[in-house]
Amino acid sequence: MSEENYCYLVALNIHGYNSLALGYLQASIKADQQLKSNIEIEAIDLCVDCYDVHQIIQFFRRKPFLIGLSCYVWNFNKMQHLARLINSLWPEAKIVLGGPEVTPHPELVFQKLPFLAAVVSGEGEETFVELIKTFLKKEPLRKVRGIAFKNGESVVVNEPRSLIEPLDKIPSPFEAGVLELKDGSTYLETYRGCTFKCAYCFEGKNYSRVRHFSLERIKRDVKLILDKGIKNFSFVDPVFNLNREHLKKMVRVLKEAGINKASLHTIEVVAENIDGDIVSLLKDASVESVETGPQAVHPHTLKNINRCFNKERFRKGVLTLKKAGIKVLCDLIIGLPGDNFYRFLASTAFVLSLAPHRIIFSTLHVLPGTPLFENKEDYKLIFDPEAPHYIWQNASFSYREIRLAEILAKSLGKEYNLD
């Protein structure tokens, strides 16, 4: 393999996890007959907090032709630093960024990193394969859908790429053997998109609809994971109990794959949709713990973030889960528009009354591409323009009150979350 065609993919993840996105990209490149014989790809899949950029560079053992960086809210500051260092050391190398942090506004990314070869927007599997081929052939980038690039001083945003359908077209990273499987931190995806449109969330990535991997594909992946000896894994789906019929099909597939040999941890559910029958299905799927809202409980706040909430149904759902022995983790967000310190206290008091296994407090990230980011003036949102885009204040929640809420949450979390 010619060194001039050596490529690296870099992900910086939360501690203990591997990048599913990099797995998809590697599997897609390995499955392409043309690239398989013309490109050598190496993944550098690291913990975001464990290495500085100079240590990360030590993993680049050969001169790179192309470097792909997978960018999220939690790693983008370090990825920018890494990109600048790579460009200084190998100015001829093509640096490509992708991921939800750079997808919504590529022109802003080029303002910070004008030397980039391209920014991939949206689903990257097909786009990245085509982009590499275009680089190898030295053809113009204007024909590659789903990217942005610089032409002189101007940023050119090409036409978006159609959503991948069916999703089974994407090769399985588990079958391709490109992901390191770890007990407790292996996860997979069964569908893309989200039926909910929460104003603070980029989970749906502006996908127009939900698309599912086939049940047979899911069963193969789960069986492969279990056959490798993994005893505890999870799904990254936005909602596991998306609807009753789909959940029944999923449980059947999981049981056929041998889920009784393992357990699922911390899947996300809508608590209001939980009843005795759903809990029985979750138990059949060996679900160990679930994560759910409410994020906030005040009606005005919920309206601002386009989120549904029924207090009594939520309470009943949580209690039903607990009674069945399933651990419940409840989420609350600090700094939402419409909230203030006392409304946040009311949300906290409600969650405490349910005595969940854990309470997860987080400060609002005003993420690019979300309705809150796009309509920030409506709520007078003031936030850090740099990742991770923490809220500083809004029209109803002052800077001082947000900081007080954070102090309270940190203290309460230390006392309450003892495991």
Given for the second form:
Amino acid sequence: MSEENYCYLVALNIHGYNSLALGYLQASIKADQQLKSNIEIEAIDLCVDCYDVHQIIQFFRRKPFLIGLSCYVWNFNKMQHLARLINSLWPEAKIVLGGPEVTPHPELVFQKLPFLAAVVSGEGEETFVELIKTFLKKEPLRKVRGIAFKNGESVVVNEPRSLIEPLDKIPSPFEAGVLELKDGSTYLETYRGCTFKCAYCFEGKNYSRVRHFSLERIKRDVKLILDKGIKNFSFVDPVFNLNREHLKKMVRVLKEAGINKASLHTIEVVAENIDGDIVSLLKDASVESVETGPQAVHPHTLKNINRCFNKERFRKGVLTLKKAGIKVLCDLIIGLPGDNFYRFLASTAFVLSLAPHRIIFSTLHVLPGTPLFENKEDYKLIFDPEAPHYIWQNASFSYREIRLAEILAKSLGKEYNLD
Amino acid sequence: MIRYHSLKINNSCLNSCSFCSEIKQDFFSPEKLNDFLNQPKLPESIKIFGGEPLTVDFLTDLVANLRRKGARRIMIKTTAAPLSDFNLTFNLVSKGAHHFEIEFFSFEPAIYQAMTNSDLSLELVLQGISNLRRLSLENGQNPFLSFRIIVNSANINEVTRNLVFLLKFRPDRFVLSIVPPLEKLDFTLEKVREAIKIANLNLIWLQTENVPFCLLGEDCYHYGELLTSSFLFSFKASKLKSCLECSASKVCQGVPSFYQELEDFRVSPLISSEKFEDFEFLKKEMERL
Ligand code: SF4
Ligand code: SF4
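Same protein, the form predicted together with its partner chain this time rather than the form predicted alone?
Next comes the full complex, this chain leading.
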């Protein structure tokens, strides 16, 4: 193996998470016959708030041939800083960016970071493997689908890559043994895409349809997680109870894998679809806590963000979950178009009346590539063009009201959320 | 905004504030407390007050029992002076008291004592507050700290200086509680507005108490108080003729009488609120709380 071909993959995660994306990339590279004997790969998987860029650089102990940075809304500022620093220290190294933050508008990324070797758009597993091979063979990048690169002064955006199908084609990071599994911060994905199309979310927009990993694959992965002694883990799936029949099958598979030895936390559910049968299934799957909306309750706001919400069914769903001893975490977003300070208070009052385990307040991120971003003029959305793209004001929610709502939420959140 | 179930456990207080109505109310005898604890389901949020509840010797056990029996949030309303005993502070927080609401009057000892009709040492009060914050350094505990600043003509001049003084304790909320006697309405309201600005500049929520919406004006966004128990004035209030046309009328109890006695008293009802519909919408949600 050439000393020259050392690759680093960097993820900067929200505290308490590990990067599943890096796991997929590592597993895909390891599974490739040609690459596995030609390059060495090392993952630098850190908490975004725990390290500054000069500390992150300390993890680079060898001269890099290629560095892949996994970019999300919460880490993009630091990733840009890191990319500039890496480029100064190792100008020969190829720096590649991927992830949802750079997927929608690669041209804009090159404006800020013109030295990048490539930007990967969309699912990265197949694209990244092909891109490394192309670099190694010193072939032109034109044929690599799903990337953008610079040719002289212009940015070339190649044809997009089709969605990976079936998803099982992606090697399992659990089988590859590339993830450091920890209690509470181990996550598994059972499908990609979302049938809902919430206007602020990238998931439903990015993937045109829902694709599932096979039940056999999920069972194998869960078994591997449990065999490592993990007692508490979760799924990154946007909605766990998307489809009743599928949920039944999932729960059967989880039980066969031995889920009763562990518990599942903060599983995302649609509360309106919860009834006694679904709760029994969740109990069978050892679900200890779930996370759900409503994000907002005013009909006008909900229409703008394209969310279905049925107040009475939502209430019933939450109460049914609570009665069964499943903790419910409710999410509210500050700054949505159509909302204002009083409507936000009404959402808060509604959620408080359900007495959930926790209330999670967050401020709207206007994410590039989402319908809200694309229709920003319609709602007069004014937001930070830089990540994390926090809303500053919109047609109905003034700058001052948004700040007040945040201050109130900070106080109330600490008072309400105890553990 | 969280509705706390009140649990008054004694009558004796370290202060004797002339405006205090709590001291006269009945409190839970040990037998009644026992019955309360033996209910099949306790309320999730409970506020313990007195008097000065921290002088009750079974308080730590009571907190532990309430938590054990399912109460999640325990607020203690106090002068903070007894918290100068670090062991007491540590035990209370360790047993599950999460929220301390400290009644505060002034950082000037003379004003503090005049308002409270007591010779309580301000030094002890400040030591008590420091102990709550010391917990986060030494034990990783981080209780919710709110200051209820009582405001009347004795301290209205330095209400903002009081606020700034308390910032060093990293409060999670201020409550500005306006009580009689007052001298000038306009001056009082100006000071209240200033206090709201300073708190918000420091990213701290400030909630007003005993102030009808119309006095602060819609601009102050204090419909939020509708959701708190502080909206339920502890002073006699009455509706005026002009209240009939007010959009807040259905939920407002009117103007406390001590405002009505002021020379410059006048009221501008909230009639043309463009947020009227939102207000109605909010009211419906509140009714479930
Ligand atoms: S927010 Fe959740 S439900 Fe809505 S589109 Fe995104 S993933 Fe789907
Ligand atoms: S009902 Fe009367 S006292 Fe209450 S806010 Fe309206 S005008 Fe003021």
